[in-house]
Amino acid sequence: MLQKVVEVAKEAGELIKADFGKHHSVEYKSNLSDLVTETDKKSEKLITDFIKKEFPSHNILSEEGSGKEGNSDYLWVIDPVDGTTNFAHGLPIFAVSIGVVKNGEIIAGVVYDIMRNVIYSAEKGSGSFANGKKLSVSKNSDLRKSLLVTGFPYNVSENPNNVYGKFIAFLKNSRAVRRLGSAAIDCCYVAEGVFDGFWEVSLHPWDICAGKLIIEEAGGKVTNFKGEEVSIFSVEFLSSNGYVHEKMMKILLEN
């Protein structure tokens, strides 16, 4: 099944460089920040087809709603065109998401890294790799050397869980801070040991899904805030190399 997952997001992933860098027809979803465009939707409709065919009984959660519910203990959890923005701006940091649930534990994840050309894959319980090469979280457990990513939700301007407090909190706390715009690209990186941490808030399904399972599998560490266990609704997502967890939990729960 991993194979096949791997084999879809690389489809999915050339029809979406094959867009990159023309004029694109956008809409709006809950605010002007909230992008979709024609390549989202031919994303996710090459995906969804291809599980329809491969895997007619499976369930489908995907950003862009063409999903399908149904009484399979399998869910595929699609985000078509993560970072979204990136793309209709012509900013190549964008990627694919699937993971695959069964039975609500996540079995396989995979992000395609589209422009980079890697492809990050896990499946439960055999590690976390980039193109063939298995992964291992950082080894840093100074806060103050660290380097973090994050993101903003939709309605930052509202500023919901004082998103602005704790990003100027972390700019004072660590080496850096970085935001990419993709998700599933932050989870990645920390589970290659390119970040030491990432933590955001209003995360859906799709965002990290496939993400969550490659951090672990790559000896990571994934909570919310208060450091409980999370499922791929919980509204906070707080991950890192596991070193830091607990410094990074201070600050989000002090600001």
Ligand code: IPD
The other form holds:
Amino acid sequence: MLQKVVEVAKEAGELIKADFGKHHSVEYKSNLSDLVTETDKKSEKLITDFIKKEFPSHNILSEEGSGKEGNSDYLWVIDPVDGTTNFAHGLPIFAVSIGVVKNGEIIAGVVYDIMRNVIYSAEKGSGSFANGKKLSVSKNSDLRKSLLVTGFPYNVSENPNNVYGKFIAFLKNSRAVRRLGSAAIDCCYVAEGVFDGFWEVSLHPWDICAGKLIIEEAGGKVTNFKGEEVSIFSVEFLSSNGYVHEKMMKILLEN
Ligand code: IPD
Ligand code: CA
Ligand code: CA
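Alternative state: the form predicted in complex with this ligand, after the form predicted on its own:
Now the complete complex, all chains and molecules, led by this one.
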């Protein structure tokens, strides 16, 4: 199963790479910041056609709408291009993200960091890997020495979760906070020990399905802001190396 997920993520990644740097006609979704390009749609078609051929009974949830419902125990959760804004502006930070859920549990996840040519992958119970190299989260327990990452939802100005306040509080209490523009890559960097923590509100299942498993299989922790277990449908997403988790929770709950 994981091999098949890697295969299709790579194929989609090559398609996206070939379109990178070309002129893109963009369409807008919720507002002028929320883009979709032809490439998002082509990538989604390639991935969903592959699943329909290889696993015809499986269900599909994919960002740009070509989903498929049915009675299968399996659900593929797909972000055909995570980091579309970066892609459309020529910033080489974007990924393909594919997670496979069986009876509500994520069993496989692949994030292809296309321009760095890194395949992040995980299978439930078998660890996380970057191009075959085993990953583990950082060991730092001092928030003041932490490098954190976050992202902003497309409705950031109207979002009721005090997004700006939380961002400022982390800026004041950590070493630095980054904003890369791809939640899937943010997760992989937590798994790899580059970032000590990543939080965001109002993410979608396709942003974090693969990334959540990749973090957990690398020894990291994923919860909501209260420290409770989360599903891929949760509004709050907090992930860390585990050692700074409670300190991050405190900031998120106080701001
Ligand atoms: C977005 C990216 C970004 C995050 C946004 C997502 P998209 O996904 O993951 O980092 O901050 O909330 O919507 O739209 O590029 O697939
Ligand atoms: Ca996304
Ligand atoms: Ca996307």
